[in-house]
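Next comes just one chain, in C-alpha coordinates: the form predicted alone.
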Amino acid sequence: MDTEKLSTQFSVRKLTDNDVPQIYELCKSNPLYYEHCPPFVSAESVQRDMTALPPHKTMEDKFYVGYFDGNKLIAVLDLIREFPDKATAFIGFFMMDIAMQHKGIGTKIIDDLCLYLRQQGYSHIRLSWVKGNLQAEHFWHKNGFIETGVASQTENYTMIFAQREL
(Lines of atoms letter the chains of each structure in order from A and count residues from 1; the text may use other names and numbers.)
(Lines give C-alpha, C1' and ligand atoms only; values in the text may rest on other atoms or scores of the structure.)
Protein backbone atom coordinates (compact mmCIF):
# COMPACT_ATOMS: atom_id res chain seq x y z
CA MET A 1 0.00 0.00 0.00
CA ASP A 2 1.38 3.36 -1.04
CA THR A 3 0.54 5.60 1.92
CA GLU A 4 1.38 8.76 -0.01
CA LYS A 5 -1.63 8.06 -2.26
CA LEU A 6 -4.12 7.90 0.64
CA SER A 7 -4.85 11.63 0.38
CA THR A 8 -5.02 14.19 -2.38
CA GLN A 9 -4.79 17.08 0.10
CA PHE A 10 -2.37 16.05 2.85
CA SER A 11 0.92 14.22 3.15
CA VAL A 12 0.48 10.77 4.67
CA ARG A 13 3.10 8.48 6.12
CA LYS A 14 3.45 5.58 8.52
CA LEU A 15 3.87 6.78 12.07
CA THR A 16 6.79 5.70 14.25
CA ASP A 17 7.73 5.81 17.92
CA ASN A 18 9.20 9.27 17.26
CA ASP A 19 5.66 10.47 16.49
CA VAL A 20 4.16 9.29 19.80
CA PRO A 21 4.27 12.77 21.44
CA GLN A 22 2.34 14.32 18.52
CA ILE A 23 -0.15 11.43 18.41
CA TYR A 24 -0.70 11.73 22.17
CA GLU A 25 -1.34 15.50 21.89
CA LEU A 26 -3.84 14.98 19.06
CA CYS A 27 -5.66 12.20 20.91
CA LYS A 28 -5.88 13.96 24.25
CA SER A 29 -7.60 16.89 22.51
CA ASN A 30 -10.60 14.54 22.02
CA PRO A 31 -11.79 13.71 25.57
CA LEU A 32 -15.30 12.78 24.36
CA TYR A 33 -13.89 9.74 22.56
CA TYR A 34 -12.32 8.45 25.78
CA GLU A 35 -15.52 9.01 27.77
CA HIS A 36 -17.04 6.31 25.55
CA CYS A 37 -13.89 4.24 25.07
CA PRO A 38 -11.88 4.29 28.31
CA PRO A 39 -9.22 4.49 29.56
CA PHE A 40 -8.00 7.98 28.65
CA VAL A 41 -5.10 8.05 26.20
CA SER A 42 -1.48 7.83 27.38
CA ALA A 43 1.83 7.67 25.54
CA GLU A 44 1.94 3.97 26.46
CA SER A 45 -1.54 3.29 25.05
CA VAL A 46 -0.55 5.04 21.80
CA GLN A 47 2.49 2.76 21.52
CA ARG A 48 0.32 -0.32 22.16
CA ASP A 49 -2.20 0.80 19.51
CA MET A 50 0.60 1.23 16.98
CA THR A 51 1.30 -2.52 17.13
CA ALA A 52 -2.13 -3.95 18.02
CA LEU A 53 -3.36 -6.49 15.48
CA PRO A 54 -6.53 -8.46 14.91
CA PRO A 55 -6.27 -12.27 14.82
CA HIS A 56 -4.25 -13.79 11.96
CA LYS A 57 -2.82 -10.45 10.79
CA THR A 58 0.82 -9.27 10.78
CA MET A 59 2.47 -5.86 10.92
CA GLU A 60 2.77 -6.05 7.12
CA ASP A 61 -1.04 -5.75 7.02
CA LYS A 62 -1.17 -2.75 9.38
CA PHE A 63 -0.87 0.88 8.33
CA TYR A 64 -0.85 3.20 11.35
CA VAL A 65 -0.57 6.47 9.46
CA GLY A 66 -0.60 10.17 10.08
CA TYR A 67 -2.08 12.89 7.91
CA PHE A 68 0.03 16.04 7.95
CA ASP A 69 -0.68 19.63 6.99
CA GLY A 70 2.91 20.78 6.62
CA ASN A 71 4.59 19.49 9.78
CA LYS A 72 1.37 19.44 11.83
CA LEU A 73 -0.27 16.07 12.49
CA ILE A 74 -4.00 16.59 11.85
CA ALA A 75 -5.32 13.01 11.78
CA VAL A 76 -4.36 9.46 12.72
CA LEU A 77 -5.68 6.38 10.93
CA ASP A 78 -5.14 2.71 11.76
CA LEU A 79 -5.90 0.65 8.66
CA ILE A 80 -5.71 -3.13 8.36
CA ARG A 81 -5.70 -4.55 4.87
CA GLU A 82 -7.65 -7.67 3.92
CA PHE A 83 -9.56 -7.91 7.20
CA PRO A 84 -11.83 -9.67 7.94
CA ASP A 85 -11.56 -10.97 4.35
CA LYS A 86 -9.53 -10.24 1.22
CA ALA A 87 -12.13 -7.82 -0.21
CA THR A 88 -12.33 -5.69 2.95
CA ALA A 89 -10.08 -3.11 4.60
CA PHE A 90 -10.68 -2.32 8.27
CA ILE A 91 -10.34 1.04 10.02
CA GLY A 92 -9.28 0.23 13.56
CA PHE A 93 -8.98 3.87 14.63
CA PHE A 94 -9.49 7.31 13.11
CA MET A 95 -9.10 10.55 14.97
CA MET A 96 -8.85 14.16 13.86
CA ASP A 97 -7.19 17.02 15.69
CA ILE A 98 -10.06 18.76 17.50
CA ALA A 99 -9.16 22.09 15.85
CA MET A 100 -9.63 20.52 12.40
CA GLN A 101 -13.07 19.01 13.07
CA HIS A 102 -16.36 20.29 11.60
CA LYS A 103 -14.64 21.65 8.48
CA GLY A 104 -15.23 18.73 6.09
CA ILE A 105 -11.61 17.61 6.35
CA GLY A 106 -12.40 14.23 7.96
CA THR A 107 -14.94 13.49 5.25
CA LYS A 108 -12.39 14.41 2.57
CA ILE A 109 -9.81 12.10 4.17
CA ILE A 110 -12.30 9.21 4.26
CA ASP A 111 -13.47 9.85 0.68
CA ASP A 112 -9.86 9.85 -0.58
CA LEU A 113 -9.16 6.67 1.39
CA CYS A 114 -12.20 4.93 -0.08
CA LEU A 115 -11.26 5.97 -3.62
CA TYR A 116 -7.73 4.65 -3.18
CA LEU A 117 -8.94 1.36 -1.67
CA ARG A 118 -11.43 0.85 -4.52
CA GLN A 119 -8.58 1.44 -7.00
CA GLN A 120 -6.60 -1.23 -5.13
CA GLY A 121 -9.41 -3.76 -5.63
CA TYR A 122 -11.19 -3.62 -2.28
CA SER A 123 -14.98 -3.92 -2.26
CA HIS A 124 -15.72 -2.81 1.32
CA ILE A 125 -14.34 -0.83 4.19
CA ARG A 126 -15.41 -1.78 7.71
CA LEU A 127 -15.04 -0.22 11.15
CA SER A 128 -16.73 0.03 14.51
CA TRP A 129 -17.72 2.69 17.02
CA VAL A 130 -18.71 2.53 20.65
CA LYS A 131 -22.46 2.27 21.18
CA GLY A 132 -23.68 5.56 22.60
CA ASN A 133 -20.93 7.68 20.99
CA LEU A 134 -23.34 9.75 18.92
CA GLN A 135 -20.58 11.98 17.52
CA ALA A 136 -18.81 8.96 16.01
CA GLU A 137 -22.07 7.39 14.85
CA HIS A 138 -23.13 10.61 13.11
CA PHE A 139 -19.72 11.05 11.42
CA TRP A 140 -19.64 7.51 10.07
CA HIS A 141 -23.27 7.59 8.90
CA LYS A 142 -22.57 10.90 7.13
CA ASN A 143 -19.67 9.15 5.39
CA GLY A 144 -21.77 6.29 4.04
CA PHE A 145 -21.20 3.60 6.66
CA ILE A 146 -24.17 1.36 7.48
CA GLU A 147 -24.44 -0.92 10.49
CA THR A 148 -23.84 -4.56 9.67
CA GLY A 149 -26.04 -5.85 12.49
CA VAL A 150 -22.97 -7.21 14.27
CA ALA A 151 -22.00 -5.94 17.72
CA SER A 152 -19.23 -7.02 20.05
CA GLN A 153 -19.29 -6.64 23.81
CA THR A 154 -16.05 -5.70 25.60
CA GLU A 155 -15.55 -5.35 29.33
CA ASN A 156 -16.48 -1.64 29.26
CA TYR A 157 -18.62 -1.02 26.16
CA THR A 158 -20.35 -2.43 23.09
CA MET A 159 -18.80 -2.01 19.63
CA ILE A 160 -21.19 -1.45 16.69
CA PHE A 161 -19.76 -2.63 13.35
CA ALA A 162 -20.51 -0.76 10.13
CA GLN A 163 -19.43 -1.03 6.51
CA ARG A 164 -19.26 1.09 3.38
CA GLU A 165 -19.39 -0.40 -0.08
CA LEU A 166 -16.63 0.80 -2.37
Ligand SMILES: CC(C)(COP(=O)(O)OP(=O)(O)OC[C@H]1O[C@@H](n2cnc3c(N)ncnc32)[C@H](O)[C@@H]1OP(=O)(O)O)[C@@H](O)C(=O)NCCC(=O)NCCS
Contents of the next structure:
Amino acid sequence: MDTEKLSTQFSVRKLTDNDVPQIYELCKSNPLYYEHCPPFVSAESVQRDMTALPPHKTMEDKFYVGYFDGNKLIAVLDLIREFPDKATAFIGFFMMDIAMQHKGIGTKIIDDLCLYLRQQGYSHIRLSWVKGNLQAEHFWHKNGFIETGVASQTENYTMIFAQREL
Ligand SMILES: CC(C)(COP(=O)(O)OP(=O)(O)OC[C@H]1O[C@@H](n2cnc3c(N)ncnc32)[C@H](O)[C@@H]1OP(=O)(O)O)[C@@H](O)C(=O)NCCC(=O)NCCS
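To complete the pair, please output the form predicted in complex with this ligand; the form predicted alone was given just before.
So here's everything in the complex, that chain up top.
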Protein backbone atom coordinates (compact mmCIF):
# COMPACT_ATOMS: atom_id res chain seq x y z
CA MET A 1 0.00 0.00 0.00
CA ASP A 2 1.53 3.30 -1.10
CA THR A 3 -0.09 5.82 1.28
CA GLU A 4 0.81 8.79 -0.91
CA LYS A 5 -1.37 7.37 -3.66
CA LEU A 6 -4.47 7.17 -1.45
CA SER A 7 -5.55 10.71 -2.33
CA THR A 8 -5.32 12.94 -5.38
CA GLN A 9 -6.01 16.02 -3.26
CA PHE A 10 -4.22 15.65 0.08
CA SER A 11 -0.92 14.30 1.31
CA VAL A 12 -1.43 11.06 3.18
CA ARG A 13 0.98 9.38 5.57
CA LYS A 14 1.00 6.94 8.44
CA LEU A 15 0.37 8.65 11.78
CA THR A 16 2.78 8.29 14.70
CA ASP A 17 2.84 9.06 18.43
CA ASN A 18 3.91 12.63 17.59
CA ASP A 19 0.57 13.15 15.85
CA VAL A 20 -1.56 12.13 18.84
CA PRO A 21 -2.34 15.73 19.98
CA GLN A 22 -3.61 16.64 16.48
CA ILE A 23 -5.62 13.42 16.15
CA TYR A 24 -7.15 13.99 19.57
CA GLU A 25 -8.19 17.55 18.58
CA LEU A 26 -9.80 16.28 15.38
CA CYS A 27 -11.69 13.50 17.19
CA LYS A 28 -12.79 15.78 20.02
CA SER A 29 -14.56 17.98 17.44
CA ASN A 30 -17.03 15.11 16.76
CA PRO A 31 -18.96 14.52 20.02
CA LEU A 32 -21.94 13.02 18.15
CA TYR A 33 -19.83 10.06 17.06
CA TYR A 34 -18.87 9.22 20.64
CA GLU A 35 -22.47 9.46 21.81
CA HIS A 36 -23.07 6.42 19.62
CA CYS A 37 -19.69 4.85 20.20
CA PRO A 38 -18.66 5.54 23.82
CA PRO A 39 -16.42 6.18 25.68
CA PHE A 40 -15.45 9.70 24.60
CA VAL A 41 -12.01 9.99 22.94
CA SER A 42 -8.83 10.57 24.97
CA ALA A 43 -5.14 10.73 24.03
CA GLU A 44 -4.83 7.20 25.49
CA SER A 45 -7.72 5.83 23.40
CA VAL A 46 -6.13 7.34 20.25
CA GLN A 47 -2.88 5.59 21.12
CA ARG A 48 -4.71 2.29 21.61
CA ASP A 49 -6.52 2.68 18.27
CA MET A 50 -3.18 3.26 16.55
CA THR A 51 -2.10 -0.28 17.38
CA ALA A 52 -5.46 -2.12 17.59
CA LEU A 53 -5.66 -5.06 15.18
CA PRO A 54 -8.33 -7.50 14.07
CA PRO A 55 -7.64 -11.23 14.57
CA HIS A 56 -4.64 -12.73 12.73
CA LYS A 57 -3.42 -9.36 11.42
CA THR A 58 -0.10 -7.62 12.14
CA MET A 59 0.99 -3.98 12.17
CA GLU A 60 2.24 -4.49 8.61
CA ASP A 61 -1.38 -4.89 7.54
CA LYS A 62 -2.50 -1.71 9.31
CA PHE A 63 -2.54 1.77 7.79
CA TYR A 64 -3.58 4.29 10.41
CA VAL A 65 -3.16 7.31 8.19
CA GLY A 66 -3.75 11.05 8.25
CA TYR A 67 -4.89 13.25 5.36
CA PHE A 68 -3.11 16.61 5.46
CA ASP A 69 -3.95 19.93 3.87
CA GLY A 70 -0.52 21.52 4.22
CA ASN A 71 0.33 20.87 7.88
CA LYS A 72 -3.28 20.59 8.96
CA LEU A 73 -4.71 17.15 9.68
CA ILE A 74 -8.17 17.04 8.10
CA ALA A 75 -9.06 13.33 8.21
CA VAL A 76 -8.02 10.08 9.88
CA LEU A 77 -8.45 6.67 8.29
CA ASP A 78 -7.71 3.27 9.80
CA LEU A 79 -7.35 0.80 6.93
CA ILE A 80 -6.56 -2.91 7.24
CA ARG A 81 -5.31 -4.64 4.13
CA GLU A 82 -6.61 -8.07 3.12
CA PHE A 83 -9.18 -8.43 5.88
CA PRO A 84 -11.20 -10.56 6.37
CA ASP A 85 -9.91 -12.08 3.10
CA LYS A 86 -7.36 -11.32 0.38
CA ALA A 87 -9.87 -9.54 -1.89
CA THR A 88 -11.21 -7.22 0.83
CA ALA A 89 -9.84 -4.08 2.50
CA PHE A 90 -11.39 -3.06 5.82
CA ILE A 91 -12.01 0.46 7.15
CA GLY A 92 -11.81 0.38 10.95
CA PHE A 93 -12.32 4.11 11.42
CA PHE A 94 -12.84 7.23 9.31
CA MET A 95 -13.30 10.71 10.68
CA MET A 96 -13.14 14.22 9.27
CA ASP A 97 -12.32 17.45 11.08
CA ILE A 98 -15.72 19.00 11.86
CA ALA A 99 -14.74 22.27 10.14
CA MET A 100 -14.17 20.39 6.87
CA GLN A 101 -17.43 18.41 6.87
CA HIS A 102 -20.38 18.79 4.46
CA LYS A 103 -18.16 19.95 1.61
CA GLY A 104 -18.00 16.66 -0.25
CA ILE A 105 -14.44 16.06 0.97
CA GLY A 106 -15.26 12.81 2.82
CA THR A 107 -16.89 11.44 -0.33
CA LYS A 108 -13.91 12.44 -2.47
CA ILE A 109 -11.48 10.78 -0.05
CA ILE A 110 -13.49 7.54 -0.13
CA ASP A 111 -13.82 7.64 -3.95
CA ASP A 112 -10.05 8.10 -4.33
CA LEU A 113 -9.44 5.27 -1.86
CA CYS A 114 -11.77 2.92 -3.75
CA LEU A 115 -10.09 3.75 -7.04
CA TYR A 116 -6.65 3.03 -5.61
CA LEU A 117 -7.77 -0.23 -3.99
CA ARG A 118 -9.31 -1.39 -7.25
CA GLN A 119 -6.03 -0.66 -9.02
CA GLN A 120 -4.31 -2.76 -6.34
CA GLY A 121 -6.56 -5.71 -7.21
CA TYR A 122 -9.09 -5.50 -4.40
CA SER A 123 -12.72 -6.45 -5.13
CA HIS A 124 -14.46 -5.24 -1.97
CA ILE A 125 -14.16 -2.66 0.78
CA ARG A 126 -15.93 -3.38 4.07
CA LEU A 127 -16.66 -1.47 7.27
CA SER A 128 -19.17 -1.15 10.06
CA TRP A 129 -21.09 1.63 11.80
CA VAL A 130 -22.88 1.84 15.08
CA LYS A 131 -26.59 1.14 14.70
CA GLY A 132 -28.48 4.40 15.21
CA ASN A 133 -25.62 6.67 14.04
CA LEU A 134 -27.62 8.16 11.17
CA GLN A 135 -24.83 10.53 10.13
CA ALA A 136 -22.55 7.55 9.49
CA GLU A 137 -25.31 5.43 7.96
CA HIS A 138 -26.34 8.19 5.50
CA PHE A 139 -22.75 8.89 4.56
CA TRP A 140 -21.86 5.26 3.84
CA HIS A 141 -25.12 4.61 1.97
CA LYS A 142 -24.49 7.72 -0.13
CA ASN A 143 -21.03 6.32 -0.85
CA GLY A 144 -22.32 3.00 -2.18
CA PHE A 145 -21.96 0.77 0.88
CA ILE A 146 -24.68 -1.86 1.30
CA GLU A 147 -25.41 -3.85 4.44
CA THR A 148 -23.99 -7.37 4.32
CA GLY A 149 -26.70 -8.62 6.69
CA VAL A 150 -24.15 -9.22 9.44
CA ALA A 151 -24.43 -7.38 12.75
CA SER A 152 -22.31 -7.74 15.83
CA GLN A 153 -23.34 -6.95 19.36
CA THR A 154 -20.85 -5.34 21.76
CA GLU A 155 -21.51 -4.50 25.39
CA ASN A 156 -22.75 -0.98 24.60
CA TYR A 157 -23.94 -0.99 20.98
CA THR A 158 -24.63 -2.96 17.79
CA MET A 159 -22.28 -2.77 14.79
CA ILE A 160 -23.82 -2.99 11.31
CA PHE A 161 -21.47 -4.34 8.61
CA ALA A 162 -21.60 -3.00 5.05
CA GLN A 163 -19.59 -3.42 1.86
CA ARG A 164 -18.92 -1.62 -1.42
CA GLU A 165 -17.92 -3.51 -4.57
CA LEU A 166 -14.91 -2.02 -6.32
C1 LIG B 1 -19.33 10.87 8.16
C2 LIG B 1 -18.26 11.86 7.71
C3 LIG B 1 -16.95 11.13 7.47
C4 LIG B 1 -18.75 12.53 6.41
O5 LIG B 1 -17.74 13.43 5.94
P6 LIG B 1 -18.13 14.71 5.05
O7 LIG B 1 -16.89 15.25 4.44
O8 LIG B 1 -19.00 15.63 5.83
O9 LIG B 1 -19.00 14.01 3.93
P10 LIG B 1 -19.52 14.62 2.54
O11 LIG B 1 -19.59 16.13 2.61
O12 LIG B 1 -18.75 13.99 1.46
O13 LIG B 1 -20.97 14.00 2.53
C14 LIG B 1 -21.93 14.49 3.40
C15 LIG B 1 -22.91 13.35 3.64
O16 LIG B 1 -22.63 12.73 4.88
C17 LIG B 1 -23.84 12.51 5.59
N18 LIG B 1 -23.85 13.38 6.75
C19 LIG B 1 -22.84 14.19 7.17
N20 LIG B 1 -23.21 14.80 8.30
C21 LIG B 1 -24.45 14.39 8.59
C22 LIG B 1 -25.38 14.65 9.65
N23 LIG B 1 -25.08 15.50 10.65
N24 LIG B 1 -26.58 14.02 9.66
C25 LIG B 1 -26.92 13.16 8.67
N26 LIG B 1 -26.08 12.87 7.65
C27 LIG B 1 -24.88 13.48 7.61
C28 LIG B 1 -24.95 12.83 4.64
O29 LIG B 1 -25.27 11.66 3.92
C30 LIG B 1 -24.32 13.87 3.74
O31 LIG B 1 -24.94 13.84 2.50
P32 LIG B 1 -25.80 15.12 2.03
O33 LIG B 1 -24.78 16.22 1.88
O34 LIG B 1 -26.40 14.66 0.76
O35 LIG B 1 -26.76 15.39 3.15
C36 LIG B 1 -18.07 13.00 8.74
O37 LIG B 1 -19.30 13.59 9.00
C38 LIG B 1 -17.47 12.51 10.06
O39 LIG B 1 -16.26 12.45 10.23
N40 LIG B 1 -18.34 12.16 11.04
C41 LIG B 1 -17.89 11.70 12.35
C42 LIG B 1 -17.22 10.35 12.28
C43 LIG B 1 -18.07 9.28 11.63
O44 LIG B 1 -19.26 9.18 11.87
N45 LIG B 1 -17.40 8.47 10.80
C46 LIG B 1 -18.00 7.33 10.21
C47 LIG B 1 -17.89 6.26 11.22
S48 LIG B 1 -18.41 4.70 10.72
